[in-house]
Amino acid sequence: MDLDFDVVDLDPVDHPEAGDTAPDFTRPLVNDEFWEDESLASVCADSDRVVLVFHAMDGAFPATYIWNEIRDRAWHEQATVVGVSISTPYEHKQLLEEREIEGDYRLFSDPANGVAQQYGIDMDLDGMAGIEEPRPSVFVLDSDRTVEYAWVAENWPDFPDYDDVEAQL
């Protein structure tokens, strides 16, 4: 399959950096059985380390690549890993099943993209008027939501340095 697309440079953004407290939010958190509203603060309080992964809408190739890599590296064995995208809980359930990550990973549903706006990482989708999603980003947080590591895409599409993230775990 030939993927023909242009890499787009993204404008710099003001996002949480190492040492900052990550903004809290409450959204539906989807797991392998159900979803319910949960806050990031409660996820962090229940874990020593949380990896917060902002990704493209479910079904887009960047989301597939990111979750396949995270699954293959078994990050869930070292931290609690949660994703955030504009996809609905129903779409998240499908992604969890298709990527074979149900039971190990959970996904926040944020269709209005408000969480990405809080984090300063929202971006318009090229060619889709009025539609935005988070730019790909990874934040490693401690139990108090202090950012230990931050990576935010500077290009579209772009992917994190997975080895750098693992070094933080």
The other form holds:
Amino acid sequence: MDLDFDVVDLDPVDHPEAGDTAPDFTRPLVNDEFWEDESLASVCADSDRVVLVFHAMDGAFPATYIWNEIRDRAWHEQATVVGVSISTPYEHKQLLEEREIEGDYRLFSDPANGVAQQYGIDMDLDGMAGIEEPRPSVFVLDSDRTVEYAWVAENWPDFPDYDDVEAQL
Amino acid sequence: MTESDITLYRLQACPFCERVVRKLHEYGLDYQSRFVEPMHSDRDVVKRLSGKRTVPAIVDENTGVTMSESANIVAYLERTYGEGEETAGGVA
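Moving on from the form predicted on its own, please list the structure of the form predicted in complex with the partner chain.
Now the complete complex, all chains and molecules, led by this one.
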């Protein structure tokens, strides 16, 4: 397709790579019934494999598409899949319901974007003063938080290579 | 995450919940907060635990107690963790 515009190129960033240990963090983790502070370390400790998905604000089209795709591919059958966005727990509850993924997936709420900063993947949003988001990213982790696979967006918008991620599961 | 023996089911900005929180702090008790659905009819997690959809509700694995209603919970905490003085029974 010949488009007479370019998607936004993002500058390279220094993020956790395969072999690194993913930074630990604690944030409210939202499930279908409640939310409570939970650490990534404890999520990993309870699972052989964790997929950590940083995504755009709940309600943005990339957030909708990414969770529809993950739902349709049923990643939850092969791994513990958790999301992170800057949306509040209330919005996360709504996303879980609207995407019909409640019970299968849980979402960390990180309104101040501190987790993205820890991971080196924070990104300003043009025209939204005072708001930043994580760059779209996917990390596949083992139970010790060792990164087995990392994908961080280089364009905006950009979507993960779902087949690539699946190959790691 | 941290395995606290006490789990408090609470609602954001619920004064009855805050009353229980103050008591937990007063006694220096370690607890885990779980924030539940604001819509009363959707609070199934609390219903399963306590038989009612009201918050606050508390689960204390030290004693095996699950209960709701802040006055009851506060009385229970005083009775169980209060300094010495046994509160007179039957405070329900």
